[in-house]
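First, one chain by itself in structure tokens, the form predicted on its own.
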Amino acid sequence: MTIATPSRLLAEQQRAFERDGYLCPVPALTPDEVQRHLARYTDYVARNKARLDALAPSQKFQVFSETHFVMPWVHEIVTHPRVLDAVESLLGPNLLAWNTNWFSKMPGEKTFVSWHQDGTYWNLTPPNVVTAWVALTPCDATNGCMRVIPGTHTRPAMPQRETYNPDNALSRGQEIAAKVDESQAVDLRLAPGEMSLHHIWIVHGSNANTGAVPRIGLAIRYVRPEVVQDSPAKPMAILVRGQDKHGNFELLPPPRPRGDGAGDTAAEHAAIVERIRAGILKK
């Protein structure tokens, strides 16, 4: 059997991802890193509390999306060697960090994510895209961990409708407009500092948090530079490993340590979120 370094995937793990469309759990952050980043996340939420309280779950992307472009501590997670080594095992040596979203569910909240396939609305081809979902708190069935239907990334795309359910964390309440066999679902249980990896076309979703522990994690969408997005403007990304010889994305520099997504970075953050959303929401 091939021996891999702790942060690179074994050949067996790569084959499992190709077969099932996901891999879980994968080590990512150390306990000290988890503690440090969770404190920063908590502070960021506290600074934006008034704004968040006024938003429905489907609108909170305005605060929780694309923070890796403006906050150095989020960029630190996105460029963590353990995360990049695992993703490189699946996508190759040239990697762009295109999109990020924080997903948090507090105990008792009604927020959920309906069954959906990211590929139906991200407008990215070819599908050389992997999401790394990095947990800062425990994630299990009681507090609404991600769930996947293995193997659905290899099947034809399923029809999807938009519900605009206010409790749905997806901006348009996107859901699969067909019966999903939930008996096949797998819970992606994670300990703090672990991550899951999933394919752009796998059917996935998550239930509300019915437990006593918050569920907090960062979803990072990595793409290969040859990927093209059907978008009104060239999409933005940060080159996090290797090189980009294609020019399909506008490469932004890493964020400077000058803000936290509020104050002097708020306008910049809002403009980036709007531009990324324009590419995702294009019909």
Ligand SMILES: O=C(O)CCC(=O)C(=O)O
Given for the second form:
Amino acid sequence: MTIATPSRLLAEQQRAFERDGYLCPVPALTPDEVQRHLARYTDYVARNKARLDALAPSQKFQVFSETHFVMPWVHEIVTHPRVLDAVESLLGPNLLAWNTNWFSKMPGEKTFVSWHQDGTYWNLTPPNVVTAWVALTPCDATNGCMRVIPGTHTRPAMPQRETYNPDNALSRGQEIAAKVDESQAVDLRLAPGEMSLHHIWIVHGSNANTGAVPRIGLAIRYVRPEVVQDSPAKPMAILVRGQDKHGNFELLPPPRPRGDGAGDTAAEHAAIVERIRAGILKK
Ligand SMILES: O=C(O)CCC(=O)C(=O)O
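Could you please show the structure of the form predicted in complex with the named molecule, as a counterpart to the form predicted on its own just displayed?
Below is the whole assembly, all chains and molecules, this chain first.
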């Protein structure tokens, strides 16, 4: 029987993740931390409003991806001990934070995420990759919480096509090109400060926000250092726990205190987004 510290996963939670390909909910941030980060997120969106208003959901990655490399407060979420303890329970003691994405859906927006498998286009092997999806607002079926099809991470990969639907939050509108049995779907309901964890190969997606409450969360992709990406340029990451003896990723330092992804760090942010996307978009 595993002795769990407050934020390490219990043996039965680890088994559930291995069996189902996800775990939900897992406590992460305190109410104070949620409030602080939500204020910063709101401020970041307000400062980028003109840019965002001109972009389709599928193009917003330019603003919402890889902010952990340039914004100290996002790096704070990515290195939060409760988040890392849970991820360490699944991936082991050496952890890299490779990619992050803010997924926000405001009431009335048409933005959705089609059924997809991340493993199809991330080009990462072996699949020692876990996403922590950290909620800053309540997430449920009415405002378009994430949905998963349990157990699909253990089945053969499904065919996927690119639709370029502009309302799809995924940059190429990638969707599974086969019947997904939605009767098996599980809603990942989260309270603010809770997170879900999901496997790189689980079938997942989310509907539009038809409720009255914004749905805002940060998806953080953690990898073990031995993971290799088939990529035109070495992918970037931040070492967040343990050590990296493999050198498969270019390790960047934690962001500077003044970095906010705008102003002095805008060019740096854009270059990192471009580099990470080059690895993801590769066929
Ligand atoms: O937030 C969503 O609805 C989708 C998130 C997602 O696809 C992911 O984190 O891999």
